[in-house]
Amino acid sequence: MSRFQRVDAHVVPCQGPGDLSGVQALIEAGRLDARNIVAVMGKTEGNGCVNDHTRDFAATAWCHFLAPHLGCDAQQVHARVALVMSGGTEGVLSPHFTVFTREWVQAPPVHDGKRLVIGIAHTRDFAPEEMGRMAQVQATAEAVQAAMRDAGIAAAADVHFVQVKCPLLTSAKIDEALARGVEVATRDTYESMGYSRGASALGVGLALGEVDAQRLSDAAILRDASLNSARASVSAGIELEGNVVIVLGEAPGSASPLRIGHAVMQDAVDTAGVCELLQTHFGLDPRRDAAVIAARLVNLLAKAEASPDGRVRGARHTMLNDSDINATRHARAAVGAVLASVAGRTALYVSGGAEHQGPPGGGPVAALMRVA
C-alpha cells in the first residue's frame, strides 16, 4: 500500500534561545508530535557574529528536549533532526522557532497538484583549510542532492528553498591549520563566515544547476558575484563542524497542508518582489487579501545583506562603514521591516550575509503558506 508524505510547520515564539515552553504546549495540546520533528529553523536574539553563543544554546536546548522523545541521547539528535539556528533579531524581528514535522500517511492527498515536501542531509566535518573553498562547495552540492532524494524531489525546478547551516573558522582552528603548514581561506574569523556561506551557497547553486561547474574555483568564491543561487540561504555558526542541509520544495503525491513558493529580492527594499511572490504563487494581493495572508502565512524565509557597492537604488548607505554595528545586523533589521510591512507580522526568518545568495544587495525569499 502506498504511503504519502505529510509535512507541516509551526512557528513558535520564544522568550529566549532556550525557551521551548511553546513547543511543549503544542505537544500537550496534541497539535505536535515530537517524534515527527525533522527540522527546526530558529531565529535567536544574539548578534549573529562569531561570538553569538545563542545559536549553540538553542541547539543544545533542542537536543536535550528531543532526546527522550526520540529515544536517543542528546548527541544523537543532531543526526536525526536538522537544527539550524540563525542569530540576530534586530529591529522588529521576533525570536521564534519554525518547527517542521514529517510523517507518512496512508490516506492519499485530496488534490491533484504539488504540495510541500522536506528533506535533510549532512556533509562530513570540514578541516579548517577546506572551509570557504571548493571542498565545501562539492560536499554541499552532494548533500543538497541527498536531501532532494530524502524529500522525494526529482526535478531541481521543484526546489524552492535550501537552508544550510555551515561552520566558521575560530582562532583555534586557524592556529591548528597553520601549525600543520597549511593556509586557510582567511585568517579573519568574521570574514570566514562569509567564505563558508559563499562556498555553501555555490554548492547549492551547483546542485540545482544554477551555476556552471566550469566557472567554479577557490578564486571565484566571494569574488565572482555573477555566480549565485536564487534558492540558497546559508547561516554560519560556531556550533558545528560540517554543513546541515534542509531542502524545501514541492512534489506530487504530497499530502501536506502547505505550499511553498520563492522569488528573489533585488535589493533590501524590494517589496514589489515579495508582493509578486504572494500574487504569482498563491493568488493573494497583500493589500486586498491582508486578512487571508495573516491567517494562512506560516513564515517568510529570506536572506539579507548590505549592498556591497554602498548604494541602494542609487542612494548611498552607511551600513558598511559603521564601526559600532556590523553591516549584517543593519541588513537584517532593514529587510525584516520590509517583510513585516507586507506580511503584517514580525516572527519572520531573516538571515544575514547573502554571499552568492541572490544578486549583490538582494537575496532569495520564500513563502510557506497553508492551503485554504
Second form
4 protein chains.
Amino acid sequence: MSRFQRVDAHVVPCQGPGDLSGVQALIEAGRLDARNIVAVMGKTEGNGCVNDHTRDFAATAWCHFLAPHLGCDAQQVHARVALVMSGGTEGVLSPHFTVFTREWVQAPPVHDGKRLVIGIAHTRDFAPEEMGRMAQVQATAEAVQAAMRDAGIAAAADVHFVQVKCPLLTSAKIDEALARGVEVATRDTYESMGYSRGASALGVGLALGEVDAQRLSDAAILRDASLNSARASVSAGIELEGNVVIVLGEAPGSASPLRIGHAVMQDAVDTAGVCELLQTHFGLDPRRDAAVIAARLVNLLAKAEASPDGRVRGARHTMLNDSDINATRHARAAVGAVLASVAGRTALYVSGGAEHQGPPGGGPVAALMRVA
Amino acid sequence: MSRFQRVDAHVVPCQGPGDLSGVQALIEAGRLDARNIVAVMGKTEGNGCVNDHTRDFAATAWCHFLAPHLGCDAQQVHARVALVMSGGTEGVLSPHFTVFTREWVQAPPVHDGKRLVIGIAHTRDFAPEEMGRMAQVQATAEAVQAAMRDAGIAAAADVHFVQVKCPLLTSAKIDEALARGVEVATRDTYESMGYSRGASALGVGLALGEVDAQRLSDAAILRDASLNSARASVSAGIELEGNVVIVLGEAPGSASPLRIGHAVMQDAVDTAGVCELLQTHFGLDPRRDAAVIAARLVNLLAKAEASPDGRVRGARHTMLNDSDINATRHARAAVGAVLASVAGRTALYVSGGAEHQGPPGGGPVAALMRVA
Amino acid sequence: MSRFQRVDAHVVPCQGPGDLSGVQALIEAGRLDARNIVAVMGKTEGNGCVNDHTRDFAATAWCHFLAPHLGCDAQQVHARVALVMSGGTEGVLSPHFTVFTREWVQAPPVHDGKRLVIGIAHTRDFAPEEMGRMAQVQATAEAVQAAMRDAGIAAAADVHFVQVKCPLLTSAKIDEALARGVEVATRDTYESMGYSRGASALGVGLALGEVDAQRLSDAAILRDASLNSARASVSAGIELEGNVVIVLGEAPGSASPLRIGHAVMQDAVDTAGVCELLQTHFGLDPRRDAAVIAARLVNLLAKAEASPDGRVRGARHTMLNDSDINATRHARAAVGAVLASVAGRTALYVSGGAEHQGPPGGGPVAALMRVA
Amino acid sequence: MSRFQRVDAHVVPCQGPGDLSGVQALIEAGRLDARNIVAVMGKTEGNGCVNDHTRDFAATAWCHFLAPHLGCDAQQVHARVALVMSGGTEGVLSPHFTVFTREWVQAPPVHDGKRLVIGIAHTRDFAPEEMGRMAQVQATAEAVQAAMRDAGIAAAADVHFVQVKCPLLTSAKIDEALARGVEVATRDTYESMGYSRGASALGVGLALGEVDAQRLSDAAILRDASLNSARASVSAGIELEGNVVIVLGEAPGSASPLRIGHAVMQDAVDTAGVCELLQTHFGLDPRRDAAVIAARLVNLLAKAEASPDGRVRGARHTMLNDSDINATRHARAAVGAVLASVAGRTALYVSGGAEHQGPPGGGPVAALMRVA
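Beyond the form predicted alone, can we have the form predicted in complex with a further copy of the same chain?
Time for the whole complex; same chain goes first.
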C-alpha cells in the first residue's frame, strides 16, 4: 500500500506559450510521468495584464497535451491538474513551466526532517460582483484549508507558499452585472485584476492566521495595506471564473527530494531576506556558494509590485504614472533582475501585482531547493 | 592665481523633466554656484527612444534656467555647459540630474593621491549619412582627446567614464539624405540610435586605446562586438546634431572631494564587478558597509542592454522580440534594479543601448564616491 | 473707440512640442501679432495620458515665447493666455497649434449675420478630493458663464464649443489627500483623468442648460451617461491645478472672418453629422466641394472615446481590454482618421476621453470655417 | 460528376483568439460544413508584430477544431487548410474569422457572369537568409500561379486579392544564420517582417504582371516603391517558415453567391477608390445604400501602412517616430476606422505593413459582396 507522498518539480524552458517540446522530451527520457502531474506554474511571455492571451494559450496547450495521458477531454484537464499561468517575463526573466508531480510511494523516506508537499483546491466560480470582495476572501480561505488537507499539512507554519490563480473583470462581465443593476468593485478592467488579487491574498492570510478576521471587510480590500500575507502569491487571468489554489509546504514523512522555505522582500531591491533564507534554511551563501545554488535551486517563487507610495528607498519612481507600460510590468522587470542577480539564473517565477501579498512595495519569495 | 581644479557633483531629484526647483534650492542655500556648472547628466522619465521629448524638455529647461546666471541667451547655454539627458527611468530608477561643477582654487589639495577631474568637448554636426559610420567614430575620438586635455588627464588609464550624447536619424533627416541620392546607415529611426551609439562608443575606444584602429570600418559597426570600450557610455537623442563628450577621470593635484572608478558588468545581472570595485577602489563592502555607501555614493553611471544573443545566463530572454516595449527599456529596468540592490538607492544613471560599450549584454559602470 | 470684436485663428504645424518656429515665421511675415493671442489649442505628440510631458513642454515653450511680447515673466503668461495642450496624435493626426487672436476694431463688420467670438475664464485651483466631484462641476459651470460674458455671447445656443483643460490626480496628490485622511474620487492616476474630464464636461452641460441640475451628484459622474454636453471638450493634464475654459461661439457684430458650427458623432465612425454640418451650416458637400473645404476649413475640434459598452456598430472592439495601448489612444487614432477622410487634412484637433461629452462612444465636433 | 465550383464565405466573430464557438454554432445550425473549409483569414487581437502569439494561438485552435472533422492530426490541418491569421485590431476593428468554403456542385450556376473563386498554394520553407530577398520573390510568384490554377482563373485581370502569409526572422533564426557565416536581410526582428512582406508582395506583382521582372533585385526590395502590386496583401507571422498563398478572384462558371472587386487607397484616409468600387462593381452608393451594404457586404480586405515619407496629405505624421506604438498599429487603427465609416461595420480585415502593396502610404482593398 502506497503511503508516502513524493513531490518533485521540473523547470522546463519553452520557446513560446504553446511550446511543450521540453516536457515531451522529459517524458520520452523517462524523467517525467505525465500522469503524476498535479500542478503547473508557468511564466508566459505576454504582458501579464488584461489582454494577455499567452496565459490562455499555454493553458490550452497543456490541456491538449495532457488529455491523452490522462484519458480525458482537453477541457476536463482543468479539473485534474492545477494550471496556473502567470504572464510577463519582462527584463531578464525567461519563460518556463514549473511542473509539479506527486506520487505515493511505499518506502519510507531515507531522510529525517520535513520535505516538500503539495495540495490543490478550487473555489466555485464567482459572480462579477463577488470579485474583489469578501465573498472571494471567504471562498479562498476555505480552498486554502482544503488544499492544506490535500497536502497533508497540519500547521499553518509549515505552509511556505500559496499560489492562487484568480479571475478578473472584463468589459463583458462588467456590463452583464450592470445590466442586472449590480455594481462591481471597479469598472476598470485592469484595476479589477488588483481587486481580485487583493481579495484572494487576504483569503490566504485569513486561512493561515496572518490577518485578523475582525478587520476584514469589503472596504479594507486594497485599502488597509497592514493586512497582508507573507506567503500568498496571486495571479489574475482572463481565462477562468473561480480561484485555483496550490499550497506548497513541508511535512515530515514526505519522500520528496526537495525542500521549500520563504522570506519577504521589504521592497523591490531588497535582497537581504532571500540571502538570509538561503543561509538559514539551506545553509548556502549566495556569493560563496553560487555554483551550488545554480545546481540545486529549482526555482524562486516571488511577487513583485510597484511601491504604492510612489517611492523606493525614499526616491520617487515613475511606475505608477506610466501610461505606456503598466506598473506590474516595471515591477516584474525590476524584481526579476534583482532575484536573478542573487540566484544566478533567470528562469524564475516572478509574478506581478502584490496587493496584500507582503508589505507595500515588497512581496513574498519562496525558494524550492533540491536537497537530496 | 587659481591653479587647482576642484570638481564637485550634486545629485538633484526632480518632479518632472522641467522641474529645476531642487537646483534652485541648492543655489539659494549657497551650496551650488550656477556659474561653475560645466556639465549636467540627467535621467529623465521618457521612453528613452526616438520620440522621447523629455530629454529636449529638460535640456530646454536647463537652458532657460542657466541663461541669466551665465549672462547669455538660452540657446547659447549649450555651448557653455554639456547638457546630456538620458531618457528612461524604468523599474525603480528615479529621475534626477547629476550636476558637475568645476572651479579653480589656489590652495593645493590637502590629500595625496588622485581625485576627480572633468573635461568637455563637442564634435561638429554630422550629416545624416555620417551617423553610425567612420566619420562619427573619428570625430568622436578627436573630441575625447580634446576633453582629456580639458580635464588635465595625460594617461588614458586615468579616464574612468566617457559620456557621449549623440544624434539619431529621424524620418525627416533620412528623407533629406535620400533626396540627395545618399544612403544612410539605416532607414529605421529606432535602429539609428544604435548605430549612432555604436559609432560613438568605438570613437571612445579608439581614443583610449581600447580598440585597434586597423580593425575599425563602417562594416564593423554593430557587427564586430569584440570591439568595445569599458568606459564609454553613449546616449542618443533627437535634440542635437553633433556629439557632446564628457570625460570623467582622476588626476593628481585635483582638489575634488570625489573619486571615481570603473568596472564592467559581464551581463545584466552581474554584480561581482561593481562589488569588487567598491572593495578595491573604495575599500567598502556592499553588505557590511551599506550605510556608508548610502551616505557617500554620489552616483553609479552605467550602461544597460539586452543581450544580443537572446540569452542571459544561458536562458532565453524575450526583450529583443518584444514589439510593445523596446529592448532598451527592459534592459534599463533590469540593470537599474540590480545596481539599486547593491547601492541601496535608486537615483542612478543607468542608460540604455550599450553597443560597443562593454561586452555584449553587459556594460561599463563607474562609481562616483565622496571621499573627503 | 474700438467696439467690434475681431477673432482670427491660425493653424500652425510644429516639428516637436517645443517648436514655435512656425509661429515666429507668421509674426515676422506680419500675419500675426503676438500681443493679440488670447488662446492656443495645441495637439502635441505625447501619449495623451498621465505621463505625457509634451503638453507641459509645449505650454512652457509658449510661455517663454510670449513673455517678451507680453512684457511679463514666462510664468505670468498662463494668466494672460489660455494655453490648452491636448496630447496624442495617433494614426494620421498631425501635431499643430491653433492660435486664436482677438482684437477690437472700430469699423463695423461688412457682413450681416453671426461670426466667431471667443471668451476665456479660469476656475480656482482644486484640492485633490474635489477633482471628479461636484465641486469641480460647479466651479466649471461658473467659469463657462464668465467666459460667455467675456465672449459677448448672450444665449447658450450661440455657444458651439467649450474647451476645458483640467487637472488630474498624480500619486503625490493622492498620497497628500490620504495623509489628511481624505478619500479621492479614484486612486488610479489614469482613471482620475476620466473623472476630472467627466466632472468638467458636466459643468459645461450645466452652464449651457444641457443637463438637469437636479440629476447631478458625485454619484452621477462617470455613471449616468445620459447626462452629457454636445459642446464640451475636456482635456486633462498634469501641468495645472484648476480648470481653464475657452468658449467658442458666434455673435452678431463680430468682425471675424470665421464662422463656427457643431455636430455630434454618434459613434467613432459616424460621419453623417459632420457631413450634414458642412452642408447646412456652411453649404459645402464633402465629396463635391473637397477643394473648397481644404482651402477654407481652419480646423475640426472633436472628442473621441472608446465606446464604453465594448461595441461599435454591434461588434466587439478591444480598446478597453488593451493593457498595452490605452483606450484613449485607440479612439483618437480612429476618430482622427475618420474626420481626416471627410476634411481631407490631418492637422485636426481630436482629443481623447469623452466622458459626458456627447453620447457614449461618440462625441462633439465643431468646425471652424473661413467664410470671408 | 461535380463540375461547378461553389465558394462561400462566413464572417464569424470571436471572443478571443482561441474562441471558435461561433464556428461551432454555424456547423450545428447546418450552415457550414467543416469539411469544405479551404481557407480561414483571421483578425486576432494581438499587437500584429513580432511577439504576437494570438496568431499562433488562433491557428492552433483551428487545427485542434478541424482535425476531427478532417480525420487527421491537428498538425496536419495546416497542409489541408490555408490558415492566415493577421494580428492587430486597433481602434474600432473587431476580431473575427473569415471562413472560406469550396465545394463542387453538379448544377450549373443560374446566373450569367463571373463569380468568386478561390485557390491555395504553399511555397517551400525558407532559410533565414532567403527571407526578404529574391528567393522569396520567385517562390511566391510560382505559388501565386499555382493558386490561380487551383482557382480556375486563367487571366491575371480576374485576380482581385492575393493573401500571403509569410515568416519573419526571430533572434534565434538570425543567430543560426550568422553562426553559419551568412548575413540576413536585416538583424532587426521587427524590421524583418517588412522585408518578408515586401519580397512576398513583389512575388505577387511578378506573377500578376504588375511589376517588371527586369527591375527586380535584392536591392529593390523595400527600396523601389514604384514597384508594387494593387492586389497583394501580405501578413508576417512567427508561426510558419514558408509562404501560404490564397488567390481570390472571379471566373465564369462559378456557382458562388459572392462577387469580389478591388480598388486602391492612395493614402490612409482615401475613401474615393472604395466608394467608386462599390458604385461601379456593385452598383451601390455608400451614403444612399448604407443598409444594403450592411446587409450584403461580407468583408473588406485591406492593407494599411504609415506613409513612409512621414506625411499624410502634406502634413507630418508621428507614426514612424513612435517608439511606444509600432507604426503598423497606428496604420491599422486609422485605415480600419476609415473603412468602417464607409462600410458601416467594424469586423473588417485590415492588415498592417503594406510594403510593395499599393502605393506608399496607401494599399489595396478588396470587397467581398453577396450578390445572390
